[in-house]
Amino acid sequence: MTALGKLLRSTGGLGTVVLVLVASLPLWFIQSSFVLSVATLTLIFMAASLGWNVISGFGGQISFGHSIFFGLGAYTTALLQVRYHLNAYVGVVLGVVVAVVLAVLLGAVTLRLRGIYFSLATFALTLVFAILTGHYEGFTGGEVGLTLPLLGDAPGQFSFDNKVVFYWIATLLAALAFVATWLVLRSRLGLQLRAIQADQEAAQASGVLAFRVKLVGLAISAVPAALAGSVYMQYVAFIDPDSAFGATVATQIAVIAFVGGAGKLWGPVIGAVILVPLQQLLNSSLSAYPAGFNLVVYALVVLVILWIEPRGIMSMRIRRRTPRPPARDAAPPGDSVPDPRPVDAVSATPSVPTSRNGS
C-alpha cells in the first residue's frame, strides 16, 4: 500500500475530506478579500507550525526559534529577486537549502542544551537574526524592509494577480507539511524522537543516538517553516526584520501547536484554524484602541484555553471520548471481599509463624 493510501486509511479519509473542503472554499464560501487573506495566512502558519511539531511536539525540544527558518525562507527569496534578479522559484529552493544548512549548524550547538535552556537559546538566536537583519540595511533593507518588484500576473515569477492562486498554493503547502509530519510520526525517526521526549537517558541506553536524531529532526522541521516564509513573502510582497524574525512570529509558530495540541498530528491544524483568524480579527477590530490591546486580548484567549487543558484542544477531545472505568461496587455486608492480589502472589506468600519460637 502506498504512503498516501496508508495516510487515508489511518485518518479514516478525514484528511481527504478536509483537503477537498478547504481547497473548494473560495468557490462557495470565501467572498471577500479580507477573509481570503486570513485563510491564506492561516494555511501558511499552519505549515510552519506543522514543521515545528516534528522537533518540538514529537521530540520534546521546545523551540522558540523557528522564525529563523521562516525568515530565512522569506529573505532568501526576496534578496535573490531584488538584488540579483533571479527567478522566484530558484529563491524558494535556495531558501530551503539555506534554512536546512543553518538548522544543522545551529542545532550542533543548541541541541546539546535541554529543557528551558534550549528554548531560551533558540529565542535569543531569533532576536539576534532580527538585529543583524536590521543592522545591514545596505543589503537587507534594514528596518525599512524589502519590497518585491511589481510584476503583475507572471506565474513564471511566482506572481499572481488573482490572490486565490496564493490560497491554493498555501493549501498545497499545508497539505504537504501534514503528509511529511505524518510520515515522520510513523517512521523510525518519529519513534526515536518520542522516546527521547519520554526519557532521553533510557532512549540512549536502548541504542538511540539522541543528538543525531534531534539534529535530523530539527533539519526536517526547518523545511516547512522555510517554505512558509517564502510563500508568505511572495504573497504579501514585503518583509522586514520584525515580520520575519520578530518575537511575535517566533512565539506564534509555537503557540499554534500548543493550543491545538503539541505532539498530536492534527494539533497545529486545529491551533492555526483558531488562532490565526482570531489574531487577524483582533488586529482589525481593535485598531482604534491603545497599541498592544489586541495582543492582550489574544494572550488572554490563549491562556484560558491552556488553563482549561494545558495539553491543547486535541487532548480535550481525547479525554472526553475516553470512557471512565466503572466504579467498583462495595461488598454487601457479610460477604467476603476478594483478595486483589494475583493468585500466584497469594499462593506464593510464605506462612507466618504463630509463636515466637516458630512453632
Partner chain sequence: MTTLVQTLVSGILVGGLYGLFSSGLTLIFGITRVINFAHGDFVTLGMYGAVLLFASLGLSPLIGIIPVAILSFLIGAIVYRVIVRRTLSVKGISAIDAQHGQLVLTLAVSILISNLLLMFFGPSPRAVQGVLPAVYEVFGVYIQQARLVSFLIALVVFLLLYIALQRTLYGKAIRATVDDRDMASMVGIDPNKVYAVSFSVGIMLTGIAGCVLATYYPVTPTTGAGFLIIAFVTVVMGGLGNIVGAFVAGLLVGIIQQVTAIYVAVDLQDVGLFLAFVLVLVLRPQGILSGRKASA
Second form
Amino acid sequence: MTALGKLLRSTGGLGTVVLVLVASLPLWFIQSSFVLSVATLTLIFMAASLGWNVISGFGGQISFGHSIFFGLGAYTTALLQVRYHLNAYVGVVLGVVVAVVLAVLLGAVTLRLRGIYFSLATFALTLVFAILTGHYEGFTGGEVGLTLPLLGDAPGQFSFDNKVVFYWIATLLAALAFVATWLVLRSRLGLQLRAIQADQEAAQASGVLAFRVKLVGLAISAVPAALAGSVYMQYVAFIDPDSAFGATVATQIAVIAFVGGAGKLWGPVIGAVILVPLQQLLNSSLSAYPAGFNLVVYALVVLVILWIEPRGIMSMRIRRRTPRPPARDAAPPGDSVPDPRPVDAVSATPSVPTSRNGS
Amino acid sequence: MTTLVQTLVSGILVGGLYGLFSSGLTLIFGITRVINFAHGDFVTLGMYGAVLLFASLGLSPLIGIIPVAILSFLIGAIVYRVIVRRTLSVKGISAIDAQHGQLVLTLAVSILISNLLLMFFGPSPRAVQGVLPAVYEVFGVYIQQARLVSFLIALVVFLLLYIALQRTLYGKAIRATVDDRDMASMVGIDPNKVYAVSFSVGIMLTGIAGCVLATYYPVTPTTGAGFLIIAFVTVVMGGLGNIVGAFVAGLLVGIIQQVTAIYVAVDLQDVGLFLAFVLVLVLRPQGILSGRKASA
Amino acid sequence: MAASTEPLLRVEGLTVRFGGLVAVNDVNFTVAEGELLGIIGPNGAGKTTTFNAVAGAVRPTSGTIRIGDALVSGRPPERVARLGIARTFQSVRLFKAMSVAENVTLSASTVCPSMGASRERAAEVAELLGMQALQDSRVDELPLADQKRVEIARALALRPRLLLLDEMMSGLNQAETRDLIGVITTLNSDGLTTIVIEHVLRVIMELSHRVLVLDHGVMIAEGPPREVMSDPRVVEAYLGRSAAANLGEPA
Ligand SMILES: Nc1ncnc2c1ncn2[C@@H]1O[C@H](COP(=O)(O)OP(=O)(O)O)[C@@H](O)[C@H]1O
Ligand SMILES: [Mg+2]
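Switching from the form predicted alone: structure of the form predicted together with its partner chain?
Shown next: the complete complex, the earlier chain at its head.
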C-alpha cells in the first residue's frame, strides 16, 4: 500500500489520470471495432516495449531480440492449447516461465558482449528462432502458422466475444508493465542498471555485479514482452514465425521506445501511442494504398522524429526565449555545459499514419 | 567427394560477393563507427539497379556496374550527410546516444528502402535473365558462368579497393584514421571528409556487389535483411575494421552457408551461420581472422 | 611512517604484460594499515597499470596481490571493490546524467542492505566531504574539482579499507589542489589507508609517508620522500626529465 501511495503522489499521479482516461475510452470515444483493435494492439506493444526499456533503456544493452520473449509467450500459449489441450491461462503463465528461463540462458551468453555486439547477437538469435519455428512444422505449424480453435465466449479459457474485454486486459497489462518499470527505476536494480549504461567499468569499480545485474534486468524485461505475446495470441488467435520472432517485431519493440525516448519512463508509452496506430491505420485492408506505402510513411515518421531529436520525443525541448543562465566556471574540457532548464516536455504528436506488417 | 568440392566451390563463389559488400560495411564501421542497419538494403538496391537497367535499357549488369556504382556512392554521401552527421551535431548528446540514434535512423532507412522497392516493384522475385548463361564442368564439378564472373568481378573490385587504400592519399588518410583517429586529426586529416568518403565508398562497394549478384540471385524487396546479418557475421569474423579480414571471412561465410544447406537442410542454412556468429562474438570478439586484440 | 606489524596490502612479483610490452615488471611492495603511500614515475611508467591490477581491472600476468588474508589477484573488479579496495580514475569517470547523490548512492548500494541505508550512507559521505549543497546537481554540470570530490565520495561510500587515488591533482589549480590535499590528509589521519599516484612532486612530498618510484615498469626506488628524491637513480630517471621544475621548490 505504501508503494501505491508513493506512486499516486509522484509520476503515478499522472499515471493514474492516464490510466483512468485510457480505461474509459471505449465508453465515450472508441466507437468502431477498428479503433478498438488499434487501441488494443497499441497497449500490447506498449507493454512489450516497456519491458524492453528495463534492460535496454535503463541498462543500455540494446536488444533487437525481445521478439524472442514476445514470440515465446505467444507460441507457448498457443501450443499448449492446440497440442496439449490445456487451459489458456496455464499457457500464459508457462509462457512467462519459458521466456524468463530463456532470457537467463541466452543472457548468460550474450550479456558478456558489449554495446553493438549484444544488439547483433540478440538480432541473430531472434532470426534463429524464426527459422527454427518455421522448420519444425510438425510441432509449431511451420511457416503456415498456428490458429487457435474458436471457443466463443469462454472467460475461463481466455476467450471473449466482446472485444472490449481484450482492450481492458491490454490496458491492465500496460499499466502493470508501467508500474513494474517505475518500481525498477526507483530500486537498487534500476540505479545499478543506469550506472552500467553510463560506464560499466566505473560501475564495477563501485562494486556493481554488472553481469548479474544485467541478467536480472534481462529476465525482468522478458516478462512484459512474454505477457504481451500471450495476450496478442489470445486476441488475434493467429501466429506465425515472422509475426512472432521476425525482424519486424524485433525492431518494432525497440523503435517504439527509441521514438518515445529510450530509458525514459514514459518513452515507450509515447512511442507506442504514435507508432502503433500509425502502423495499423494504413495497413488495414480498408486502405487503397499500394503495398509498402504504409511502411514508407512509418519509416519517414521515425526518421523525422529521430532526426529532430535522436534521443526521442521525451528529450525534445520546448524553445523558450529565456536568457541562458551564466555558464559555470571550469566545466571539464570537451563537455558542453548542458542547459539546466527542465526539459522533459512532450511536443505536439505528429498525426501521420502508417503501418509495418506484411511487406 | 564431388559433392563436397561442389559445395565448397559454390560457397566460395557466392562468398566473394559477401566479402565485397562486407568490406563495405567494415570500411564504414571501422572509420565512422556507424552501425549501418540499412546495409543489406543497399545490396538490394544494387540488385534492383541491375534489374532496372537490364529491363529498361537492355544493359548487362557487367556494364550496369558503372551507373550503379556512381548512384550508390551518391546515395551513400546523402545518407551520411543528412542522417549520420545529424546525430553527431545535436547539442549535448553523448557518444552512446548518438550511436543509438544512428542505429535507429539507419534502421528506418532500411524500412524505407525495402518498402519503396515493394511499392515500385511488387513482392515477387525479380532477376536478370539470360546474361552469362553458360555452365562449365570441371572434373564433375559444375560452375555457372554467372557465378564465376561475379566472383571474379568481386575479387577485382576488392583488389582495386585494397590498392586504393594503400596508394592514394585518401586511402592513407582512411587507414591513418582507422589506426588512431586522434593522431590522424592531429596531423591535419579532416575526419569529416574521411568519414563521408569512406561511408560513400562503403555503400558504393555494396551496390556493386548487389549489381553483379543480380546475374544469378533473384531479388525481392526483403532480401536485404538476410544480407544484413551475413554482412555483420562476416565483418565480425574478419575483425571489425579489417578489410582483408572481411573479404576472407566472406568466403568462409559462403562455405559455412553452403555446407549447412547441403548437409543439414536448405532452410536452416542461416541457422548454422547465425549460431556460429554468436559463438564467435562470445569466444573471440576480435574476430577469428584478426591477430589484434579487440578494443570494444 | 605508520608502524604496523601486519601489512594491509601485499603485492608480490607483480608483472603485467600487454602483448610484447611489459607495463609492470616484477614489482613488490606492501602498504601498512593507516599508511599513505605515494607512487611516482614518468608517464607510461606503469603506475596506473599497477592500480588497475590492485583494483582487479587488469589481470596480472604473474604475481599475487593480497589485502589482509584475502587474495585479490584473479578476482573481477566488482569483487575487489567489495573486498574493500576503492579507486578513482585518472580521467574522471562519473555516471554522467546522474546527480551527485545518485552517483554516491550507487556505490553505497553495493554494500548497504537497502536503498534507504544506501541513501543514508551517501548523505553521510557528502557531509564528511562538505558536499551537501551539491547533492542534486548533475555531475556533468560540475566544475572539475567538484567532480573529483564526487569520485572520492563514490569511493568512500564503499567503506573501503584501502583507497587508490590516481592523479587527482591533474587539471586543478593551486587552491583546488590545496583543498584536495586537505581532504586526503584528513581521511588518512582518520585511519584510511591510501595510495596516491601523483605527477606533481610537491604534492607527493607533502602527503606521503613513503614513496615508491616506478620507471619503465620497474620499481627503482622506495623510501621516505626526502631520501627517494635525492636517490641518483630517481634523479636520472624522473627528475632529469619532466619534473625538474617542480623540484625547485619542495614544499
Ligand atoms: N590496456 C592496455 N593495453 C595496452 N597497453 C597498455 C594498456 N594500459 C596501459 N598500457 C601501456 O602500459 C604502459 C604503462 O601505462 P600506465 O600504467 O598507464 O602508465 P602511467 O600511469 O605510469 O603513466 C604504457 O606504455 C601504456 O601505453
Ligand atoms: Mg597513469
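The structure displayed is predicted, hence computed values, not measured ones. Residue numbers count along the first chain shown, from 1. The term rigid core refers to the maximal set of C-alpha atoms that superpose within 1.5 Å between the two forms.
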**Asked** Just checking, between these two forms and with the core aligned, does Phe34 shift 2 Å or more at the CA?
**Response** no
